[in-house]
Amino acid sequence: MEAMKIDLLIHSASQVCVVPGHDGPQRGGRLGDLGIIENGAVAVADGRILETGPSADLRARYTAETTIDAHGRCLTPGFVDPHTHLPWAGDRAHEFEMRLGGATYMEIMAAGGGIMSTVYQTRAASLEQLVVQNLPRLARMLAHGTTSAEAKTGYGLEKAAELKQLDAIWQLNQRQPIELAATFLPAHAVPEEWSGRTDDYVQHIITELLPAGADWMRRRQTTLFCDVFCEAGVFDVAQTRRIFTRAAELGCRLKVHADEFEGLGGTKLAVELGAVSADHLVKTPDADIAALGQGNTVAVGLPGTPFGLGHSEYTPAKAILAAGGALALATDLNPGTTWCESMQMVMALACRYMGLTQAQALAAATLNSAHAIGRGDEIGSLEPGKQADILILDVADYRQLGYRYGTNLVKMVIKQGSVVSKQ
């Protein structure tokens, strides 16, 4: 039989980590199923995975326009980062110095720091400045293996600046290889001009900001997530419900920041309302953990955040998995608490402080993270029909991920069948 001509064939990989998930995210005790093919190969046509299998079989069956010899290296799906605060302007390095000197979060806020410092810098930046400042951050993410990511507003907190962040996300999506899923987050904090009037600001979000975001979504012919920081001192459960109810009416999908400092019930609300993900989940009550096991909301752990803050508590991954929940990982990349652009570092933290194995961390950072941005049917695994987003690691064994940190183990990044980064 004559060999079939395809676009790309990668062969002679020590391991092809397929990370199977044809029936959804890997839940509970199933997390960590990598579907490893030893001495494996991947066939790609039209930017999508055509087949995976033993190298001898695929080399006999296909000829390719481009052939890559993996030389005994490991192949994995591209990492998916489902929670970042890109794009923003400026930095807050001086606040980190203050924190090291013993200043509390509230003292930093009183000195003009905290989230409003980034809000003022982001409001002052032009659209082009916002794009230019964030392109290098995305380039570093790509070099470390991230091929898809979520990006949030939330550093505008007023209509023009929030829409400018959405426009920046749109342009960034066009100007570099990482695919960005946009999230509208005007409920990230209560801006200073609304201080002491949280309910009034919630009403403003419902009547002014959400309709503006929905109009942007319609004009761009895309889908937005809506996120709320449901936390003590920010937005309570009742306020979060009001925002989410209106956002859903306007066609947005839902995500939530919850249980970072106190367990208010935001995770249970997210499950009730069918949110795609609930993120942070450090102080999550037992009832909310049980709800994750019964619903379809993905729990997203952000171990870089407590690490960045010097805290000792992390997402209770084992309890979430014991309840049958689906667990993903993300960087929470932001200028205030965790400026981390590497999903590899997040996996290393998750293994140490959330108790995950390397296999669980890899599945959480690929397949399950894809489901945390509603794209698990398109990306996150090397199954036939999915986008050919592939990493060639510079090591032979996937277990080096999580074990090693502070270095980049990615040799080559392939996005939709094309090489987009090489080390």
Contents of the next structure:
2 protein chains.
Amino acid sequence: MEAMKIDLLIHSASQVCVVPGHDGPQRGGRLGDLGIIENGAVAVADGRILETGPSADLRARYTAETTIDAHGRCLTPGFVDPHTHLPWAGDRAHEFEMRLGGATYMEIMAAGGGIMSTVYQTRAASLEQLVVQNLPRLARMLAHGTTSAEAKTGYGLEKAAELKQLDAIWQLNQRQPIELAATFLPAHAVPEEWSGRTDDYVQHIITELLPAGADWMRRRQTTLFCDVFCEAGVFDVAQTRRIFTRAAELGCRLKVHADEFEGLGGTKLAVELGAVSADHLVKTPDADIAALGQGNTVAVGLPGTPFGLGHSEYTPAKAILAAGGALALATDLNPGTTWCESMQMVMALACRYMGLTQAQALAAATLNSAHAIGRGDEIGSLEPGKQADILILDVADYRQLGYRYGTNLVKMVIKQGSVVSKQ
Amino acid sequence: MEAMKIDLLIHSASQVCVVPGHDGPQRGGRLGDLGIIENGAVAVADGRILETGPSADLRARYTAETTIDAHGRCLTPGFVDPHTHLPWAGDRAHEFEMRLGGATYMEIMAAGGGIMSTVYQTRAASLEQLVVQNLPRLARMLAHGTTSAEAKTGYGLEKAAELKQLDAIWQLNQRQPIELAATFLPAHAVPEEWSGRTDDYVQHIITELLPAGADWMRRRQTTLFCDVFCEAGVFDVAQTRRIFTRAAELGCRLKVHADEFEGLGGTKLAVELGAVSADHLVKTPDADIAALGQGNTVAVGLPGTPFGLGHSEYTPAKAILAAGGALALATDLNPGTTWCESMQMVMALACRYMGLTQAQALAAATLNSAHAIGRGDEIGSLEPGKQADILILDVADYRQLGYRYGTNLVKMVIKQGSVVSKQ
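Switching from the form predicted alone: structure of the form predicted together with another copy of the chain?
Then the entire complex follows, led off by the chain already shown.
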């Protein structure tokens, strides 16, 4: 039998972590099934996974344009980061310093800090400046193993700036290897111009901003998520429902920021409306956790956020899993609360503060996070037919992920069959 | 006036953080004085800092063999990591997984886990294996900006293996750029062979191991620290005093592991005996904090350790500073509680959990940590005459350190005037 010619064969890996999804995310007690093949190989053709299996077997059956010997290394799916606040302009290192120096929230606001600081910087940036400032952040994400991510608006909070953020996401998608799913979040905060008139701003979102976002989506012939920061003092559940109802009518899929500081019922609403994900989920009420077990909304834990703020309470992962929920992980990368591009760091936090094992954290950061951006059928695992988004780790055992932290264990990143980053 | 010819000129840096020490560490409220020169330059000759100053001034007065344009970048002293447990063999990722899976301490011990697991792996390794396994860890440290560090024994716990660890430190010193200060720690734990006979093991240390360590020190014509794990259930204060008294007679300088789980008085003892540093200091009693303010012993916070264990209590930095103490930071890099090579990550933890500002964390990780290994006159700042151990950061402002975390903000590492790492 003659060997079949393919594009890429990665062989002799100490472990190939397939992270099998079958027909959905790994829910509840199933989370952490890595489907490990020892001394394994991955065959790639046309940018997709053709087959995984024992190294000797695949080496006998395929010859490849490019062959990579992964002896002593572990292969995993590329990380999917389903919640970032890219793209933004500027930084808030000075505000962080003020906070550490003992400044109160009001003092920081008076000094021009807080979310509006990033809003003004993002509004002031040109589209090209916004793109150029965010390319190095994406390069860091890629070097640390993220091959697909979500990016969102929400630092514009006015029509032109929100659309500029969408255009920046579009351009960033073309100008580097990470695939970005776009989310529209004019309901990130009530901007100063609308201060004290939240209902009016909600109406403005519904009549002006959402149609503009939907128009952008149609022109770009892409998909668009709509997200709302459903939180005490920001948007309540009734306002969130109004925005989501209109967004769904306009063809958007839904995501929600819920329960970061108080449990208002945003998670239950998300499940009711069939949202793709509900994110943060620190103060989630029991009834909302139970709802996650019944519905198809993926719970996204963002442990970088409480860590970034020095808080001690994290997403109740064990309760969510006990209820049969699907749990994913994301960075929440943003300049205010947590500037960390690395999903490896997020996994290390999830092991220590959410009680996940390394295997659970890895499945949550790949297969389940792919489902959290509605792309679980395309990415997030090394199953045949999926995109060949593959990490070659600098270690032989996946259990080094989460155990070691603060550095980069990714040796090589492969996106759709091509090597796009090497350390 | 003709320009003077020198080896290296780094110019046009947005900030040069000198971290002036004058005649000692930055104590108490003085911690965080960075002596920043904006649009600055550093002149280097014969591997040492010749001068720092305004870029225009130094460019007019010097021509250099090698010139580096640091436009948009910040320069700092190389990080000094004064507490690691290098060199060791193997890892304990499986033990970490068991712990996350809910295994008790006793179950982990029964499965062959705990410190003795690393002791057996380290005893079984040949000298060359021990060296080769630890080179990549040092390479990661270097890439993240550590230019000098401490390394110690304590995974041998018997004469031959303790001396093998010292020889490994010696060889590691020759085979990569980071300078290592050696510490002798046969009093890291009571090995299984001496279980229940702690006093006998202490006597064995005094009569057999310390003389062997001192003999090694004389043969190598180097300095050697002696350290004791002074902790409830391990070595008490009286045993620690006996070991230290003999070590000092033999010419060793002193360091101590104290107050990690209980405050026994090890810190006060360290100050009394003029130890160079007292490390961990989580449960340090008030009287011991006051002693730090009076003596010359540097307090070394190791925030990676409580973080690694998922604990919530950290070194009381503010109380130590309020008492006028000198505070340094270190990784505690080890396979059991915290495997993180990055001093940047340690600074990020210190900002969030010890309440340090970024400037305080930077001074604690450079000048003060140099004093914590007795080398404050040679390294840890960019003052004239000191070794030219310099970091070029990928950011314009030092305040990005600590604020951003989980990635590597170091662009280039210069050791004794030579570029030794680039990202």
